[in-house]
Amino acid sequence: MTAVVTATHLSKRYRHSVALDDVSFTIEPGRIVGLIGPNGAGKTTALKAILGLTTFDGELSVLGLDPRRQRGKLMEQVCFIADVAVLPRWIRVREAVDFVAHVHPRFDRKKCEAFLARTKLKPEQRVKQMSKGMIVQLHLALVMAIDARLLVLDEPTLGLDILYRKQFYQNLLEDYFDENKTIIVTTHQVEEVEHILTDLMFIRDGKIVLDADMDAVGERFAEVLVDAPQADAARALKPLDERTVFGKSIFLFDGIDHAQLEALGEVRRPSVSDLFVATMKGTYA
């Protein structure tokens, strides 16, 4: 099956900084990929390149198309939700639905209206009368009613309360995602998307420092809860990270056989957020 995104030696330089530094990666269809990194790491630049919103060096194929030269055709099969859902404040719900129905050939009005029926949004309600959570619901209804092959989410739930955030991802899985669609999501709230991800990409200083599916992440990385007498033995194995919680040392290892680690203490799978912190150590210094 043809890859949804293939990037080869992708680079983007601004006058005083490097946003993407010779990056290569592949995203297969039917995956939910978390692109995670600190501010300024290159996440948004990578998404802009995929969406054809910026120039770049190297080669990039998205759904078999070159986003630099074939953006119009590409946008028929791609949807995008940014951290700020940009909708005119004067527009009414029914007007937004009418607009998308007229401009996008793959829009399903009945699907959109069915989604809106499960919200508190009313057809005559204007955007300026909505909370941020309601605006995101409207934006999501419009996007999920488009039969797109690729959905790009850039901090889609930023500023929303926990109920809206949970509802957002639940709706995404139940009403949108299937094996024919691919989702790329960036977020700083990694603990909230961890359970839906099939693949994980960490980006730091314009470089991909981790690119693996979630099963491989679980096999490669391990946390061990170690009592004080075993701490020196754990340090001898050169852990990726060490932290202390309630007087116990927790070590994070990369590529060490789990059977060997079991002799040191309780072995468990690290959370994506703990793995991220360990991998990015020094980035915020």
Contents of the next structure:
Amino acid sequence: MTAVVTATHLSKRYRHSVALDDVSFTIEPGRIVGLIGPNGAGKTTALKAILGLTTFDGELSVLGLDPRRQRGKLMEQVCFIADVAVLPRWIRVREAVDFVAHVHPRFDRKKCEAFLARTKLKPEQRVKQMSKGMIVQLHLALVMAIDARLLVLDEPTLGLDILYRKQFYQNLLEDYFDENKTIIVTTHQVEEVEHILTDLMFIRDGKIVLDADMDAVGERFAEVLVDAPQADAARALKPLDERTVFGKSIFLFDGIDHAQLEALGEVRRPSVSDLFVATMKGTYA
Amino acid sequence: MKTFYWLVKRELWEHRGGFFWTPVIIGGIFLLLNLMGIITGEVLGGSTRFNIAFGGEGNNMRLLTRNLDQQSMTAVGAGLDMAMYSPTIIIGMVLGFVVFFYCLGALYDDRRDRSLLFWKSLPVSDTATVLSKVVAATVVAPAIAVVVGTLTGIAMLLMFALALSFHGVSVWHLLTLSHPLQVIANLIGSIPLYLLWALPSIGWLMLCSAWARSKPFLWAVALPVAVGIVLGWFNLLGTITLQNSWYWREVLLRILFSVFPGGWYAKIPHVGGNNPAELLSSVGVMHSYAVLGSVNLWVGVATAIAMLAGAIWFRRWRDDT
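Please supply the corresponding structure for the form predicted in complex with the partner chain (the preceding block corresponds to the form predicted alone).
Below: every chain and molecule of the assembly, starting with the one above.
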């Protein structure tokens, strides 16, 4: 199968900053890609380019279409939830469902109503009367009822409480995702998505600094708990990061043979957030 | 086509207050004021035993119905027609304000509250979106205004008829002198004219709405006024010969105030008359379409199309959410 997104030499310059700096990457179908980076790293710009919401230099093909020129056609196959609370405040649940049902050729009304039935949302309820969590439930019900090939999520759970956040990703996984669909998600709540991601992309200052699937990440990176006497030996292997917990040092290594590391101490798979913090060290300095 | 219908419907959902409730409320107030007037007349007339117009054997109203000659009958009919127009005229003036602010917000409000990102997540072209808003402003809003205005007018006539019939005046006969169908035809007939006439304002306001990063109202008003002042200044210095009044009348007025219906009468010769009937027929739809012959109108339409194209372009590429 061909790639869902192919970006080659993608660049985007704003007046005072570079949001994307000659970036190239591909995203294969059936993946859940986490696009993770600090604030202002270019995540949202990358997503906007994919969605045809902004101009850019370089080549970008999404589902074989050029998002700049064929946006209308592209959006039949692509859905996105940009941030929470972008639903218009005046709209009622009934109106939102009606509208999307009539303008979106791939919308399944029954599906949407089934999703809505699981929530407390009432047909006559307006968005402005809902909590953030309920707005996201409505948005998610609308989006999951669309048979799209690519779903783009930009900070979809920002500001939600943990119940809504867990439910959000659970719904996506159980009722939406399959091998024909692709999801790209940006978020700062890395801990909550790391178990569902198949691919990881770190972005920093407009550049992609890590682009790997989760298996490769597990092979490449390792976290080792080292007792104090062996710390110097560990440092000699040039760890990415070192921190101390309860008198033990925890080192994060990139590309060191696991057998070699096991001699130093207990080897674990690093969490994405630890990896992220180590990779992004000094971003705001 | 189906998409377009739903886009227009969405505008109605969002602006139900401005497009529907505003004319309804104005119509209601209009009827209420008239009812209060009738009651005042009745009470004052009853308490002072002084009949202004009706009641008693020899009142002038009955004389009217009995002895009308042809000319007065036409005048009475014209008066009734005018009474029927009056709510629509008032609603039309308010419609101007509604459309003005609707256009200013049409392509700006959803950028400000970021709901643009939701609308843009649907497979709808920006051209269709912008045009649906133009249709909402120039066809749907005036159509609702006309329907509500006409219904109010008819209700008002019936109210008067009823009041008069309590005094034994056969006003049903009087009412047959009016031309409700003609009134309705004239009002509905002027909607296309309104569309063409209002387009320059719609285009300019929507262009500002799509372009401005903030305060579209200020831009839309301040920019043309500033240009006018600069032109006037140059005029004062004698460096250009452009007629200053021409700019204010043909540019500024057209791009800001054409949303108010009826402005086209300024472009038609021979509006007016010696009696109500003549006046009415001179502003009738058959006559007012003479404005289609004016170059001014078509230059305005062409400019408006260019400005709307600009608005669509900004809608597509403006990236500030």
